[in-house]
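Just one chain is shown here, as structure tokens, and it is the form predicted on its own.
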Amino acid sequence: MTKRDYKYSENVSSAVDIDGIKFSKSEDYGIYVHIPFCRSKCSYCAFCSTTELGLQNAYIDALEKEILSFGRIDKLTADTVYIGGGTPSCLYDGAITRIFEALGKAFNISKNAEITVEMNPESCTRELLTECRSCGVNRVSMGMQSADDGVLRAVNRIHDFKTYLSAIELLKAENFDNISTDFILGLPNQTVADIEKCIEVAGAHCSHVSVYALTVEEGTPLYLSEYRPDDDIVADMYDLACERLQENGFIRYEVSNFAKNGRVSRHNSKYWRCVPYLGLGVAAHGYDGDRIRYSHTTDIKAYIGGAAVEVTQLTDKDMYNEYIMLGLRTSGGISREAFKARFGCTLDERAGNNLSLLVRHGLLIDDGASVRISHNKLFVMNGIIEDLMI
């Protein structure tokens, strides 16, 4: 079995090997597995993905080796697993099974674990769902992006809205009742009616919704087309989406995420709470819950070849700024008690006068136990967060 090399980047003061990255048996980890394959690349996508499906077998071989390398340490426990991409549903038959068999050998997967697989409508089949069910998958994230076929074509999505609806019906027929969906605000030619249709469908069929404002990343086809969304229109769409989702029974628990009946994403919540998670596969990131973050190469062929992992040690400043940035994304905000337990001082002592100023101006709410961003200011949270950073 090949041992992948974990190395520190230059700003790290001391070096440890993989066995020294403070993996703790007392923690319940989240596991993220990245699948970088897509049948077609969306024009806005800047994620690590490829349409070279011929690399799949070699990639799954390398991924399996990485997963099994964790068997060298006493088995860690995971209570969430998230297979994302890319498009995991476009993998060859049996690939999902191989991944979960390796995970089962290397980790203790909790009986009540939340296990999610991302899918696209055009590759959601009965055979795939049968395979996922046999692997313990109990949550599916299905990409909608838009309910308007013209908008979908404009960004090179290869499904239409009818295919999306058929995939949702298939999920329900196969007894998947924890379905997340996502759509994007600010796509070319998008209208308010499209947003309302997306929410209507999500309200009827889904337990979780992610709503993202379009970011046109440099180098993507959409960027090269010179399309740029109107920030004011996108902000109005976001306000409308929040209002309509609430009317449909969804509670916003993070700036972009809404859940019915308490079905928040347990896996993604780990990121916002700064607790440990493992990243497996190309471009994946991991965190030990304390000072160590690591990341894989974004070069798929280099990953297959066993490229080293970059490991970075966070400074006190890094840890504070990350905690502020991630905590204030959530509706619960930052617990004063949790902050003091983590940093050994109060939030007021660390944030200084900026905290009281932001509260006084109505940008932050301080109820004595926690500090959070006012719900009507979440869409413009970046400036507020920057004012609290050091």
The other form holds:
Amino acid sequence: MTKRDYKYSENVSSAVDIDGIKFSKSEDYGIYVHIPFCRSKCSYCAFCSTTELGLQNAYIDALEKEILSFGRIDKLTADTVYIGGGTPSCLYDGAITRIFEALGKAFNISKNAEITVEMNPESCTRELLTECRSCGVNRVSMGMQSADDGVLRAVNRIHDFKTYLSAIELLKAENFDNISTDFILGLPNQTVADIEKCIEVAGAHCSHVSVYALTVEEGTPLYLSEYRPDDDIVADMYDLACERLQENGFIRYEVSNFAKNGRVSRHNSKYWRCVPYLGLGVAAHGYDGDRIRYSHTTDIKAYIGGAAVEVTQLTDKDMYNEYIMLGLRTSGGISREAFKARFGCTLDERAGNNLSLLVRHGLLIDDGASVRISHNKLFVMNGIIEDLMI
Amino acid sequence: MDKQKYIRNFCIIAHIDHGKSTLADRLMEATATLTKRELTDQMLDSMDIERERGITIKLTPVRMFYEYEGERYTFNLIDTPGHVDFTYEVSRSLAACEGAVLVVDAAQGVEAQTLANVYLALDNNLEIVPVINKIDLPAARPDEVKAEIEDVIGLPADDAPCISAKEGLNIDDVLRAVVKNMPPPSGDPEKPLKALIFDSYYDNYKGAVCLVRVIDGSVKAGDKITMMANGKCYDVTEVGVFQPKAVAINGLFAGDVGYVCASIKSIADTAPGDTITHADNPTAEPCPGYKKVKPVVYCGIYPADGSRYDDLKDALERLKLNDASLFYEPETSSALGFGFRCGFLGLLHMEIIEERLEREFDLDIITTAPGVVYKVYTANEMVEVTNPSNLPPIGEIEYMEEPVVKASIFTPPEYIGPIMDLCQDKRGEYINMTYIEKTRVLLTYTMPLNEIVYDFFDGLKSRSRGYASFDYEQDGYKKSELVKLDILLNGEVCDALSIIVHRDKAYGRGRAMAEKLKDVIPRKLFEIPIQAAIGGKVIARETIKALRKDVLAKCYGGDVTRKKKLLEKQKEGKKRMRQFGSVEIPSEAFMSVLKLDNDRK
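With the form predicted on its own already on screen, would you show the form predicted in complex with its partner chain?
Next comes the full complex, and the chain you just saw is listed first.
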């Protein structure tokens, strides 16, 4: 992968050029901002984050600079903003404000934009929520991971379940009504009772839930501890979670994501639909919606020092494989019409025999208009996706 | 005649690791055949594998000169392969010598191969010069080892040189003993040519190069020669000696060791043990003891990537150029596709070929369980079966025979119990037990070769903590209750996993294979039954449960590429697996069933 110039559009005035990447002005963008700071590191975490909180000022400076590089000539429009981490809620007072002021200068943020900030219970304070409110944040994603203090301690989380409940109460008191929460399946010492409790709380207070099966990433303390979750137990937990969430009025719209009252994550949906989004900050990834993906360094100090982004030009194969992989994660699957509009050929022409084979085996559901993974096969989707990949 | 008085043809025989190759190096150094700088460690072992494993596969003769009491002696040192698989080659190279230097480790004493090699040397009427090596070791006990040589082998060892080849200690004693104790050759240079081929190798420019010992007569470039085993005639293009690099000379005479080139296309025509003579003035009698070597161990070799079949074929052809004892013929398997049934002189030979295919030819190969040659008797005929899939229908088989060997095991007495259990378990029949000294015992058993092929070495090693040594010789065929054990995956027989076993062993092997396969075959979206069966009768069953979790977590921070690459990699991985019906079998599955006992301990 090398950095290269790529002409997105013949008509330069309809695009914004940043670092040689051309971003079309006719799209509504998602904006992801990465905050790589945490008070302590969870033992399963392989994401880009540090506990060196002393780097915050320099980091926010660099981030601000990157954001403002977008506003120099012409503004792109964004209809989702997602501040993720790390732990955005552990930033120093005023940092969130600086980020949003910069975003406001560099982009047209739509009136009805979905603006999410990720938080951890122990750092969710009234002051922070006030700051977020004044920045236009209208959605909070609160990390629960488990409702069992023993499990939380086992993976080095620094909050307990009581703190989580207080944080949720605080959110409601501050009138945040679009709350998402997430928990993990397959943590050490975790039982089915824990999953039930997680869902009980989420059902009572949240409009969106993400349920992830634990991936033990190489190099993490959990990996080194040699703990490995049992796939069958995790699958049982997942089945239980699906069932209970449904009973609580949640609809599964992606393998790991459940929403009540239509409150799907508009930002995350952009990833699965292969539409454009910008990635700002260390380790963040962006996509022009067509053939360019880019990523930032994962080295915080290098980012602060102004390291260039790495640009990848997608091949036809990449484009197709990504579309299959991402589209089939959703319960809506892949629309034949959308596929044809994007690729200029039909899904059936492209996927060949395997498609009909997978349908015949009941792994894929084909209703004519779209193709999706059978509802009870979502948790074993990799093999199905691999069969359709080229 | 006079010239022969100053020639000594000898070899060095030893148990593995007793220091044979190191001593050979020292002899060359001491006779200034090579300077220290030219000596890469263990000069004679030229293949990487030989040097790494400390074994000799191809023979290399070296000519050296040694001054003693004012006379100049020519020494021809013929290195011998130190392993049971190559017993016939060893016996041919011994036949080219008048004497043998017997190297015995001063700490370890007489071992299984020491004895086997001594018997071979005595069969060939060689004068044996014992040498006690490694006297620099703290555990060295040269006097006891000398006594052992006298008691066990019956050789006087009082005057045996005590040396350290590693440290270069007392090497001259060995050279002197060779001159004084070994007889010179006694052939007649005036008689018709009679030269024994003890090895050959293939050279891209010269064709097959015969390594020979001239018994009678002489040979030079331009001579018309004939190979007595097959009667083929050739014109000699070059004769020479190894110093240790090949050097052409005018002629080889009775008593000499050297090489003969005659534009021979294939080493299949220069078999060890064969005799070269002049086409127009042949010797009356060929050298005794020629026989065609036949493979005793067979297995299927397949390319892990089916598209590399042609590469595998080329590689086998290339190896065969220099290894006439390697046998191969194409075969097909419903599970593994196109590959080869290969025959070897023994297990080590098989391992070496497999390793060379992977290392020198960069091939990933899948091998099936090694088997032996069974004699299957039906109403009208006897067929030799080397592949379980070729077994005639059970109804037609009257009875079967399997090859047996005589096994000699040397061990400290504390391991006798576990080793006897092992031999018993391997269907061994006890013959004898002799105390060689207080601390060492020789056990002899007759044992079916198919039990040795299946994991005997490792079992012996672990039961004796590596202290036991082992050797065997072929001992004919024996009637036996043999059955074909099949493995069914998802209801279909997977031919590449079929084996022929003794009826009493079938249940245990079947169980163990099914359990092992359950661990190595990846789960699928449906349940996969694994069955072990004899005839149509299922004797063991395992089930690979359906896969229930196969999903990636979220695309964090919008990173789509990493997940895509992960799935693409997995898809590639699947392509490398063998598709058997709807079941994917990883290459390890075929290997893993070969080593069942180890895992269960």
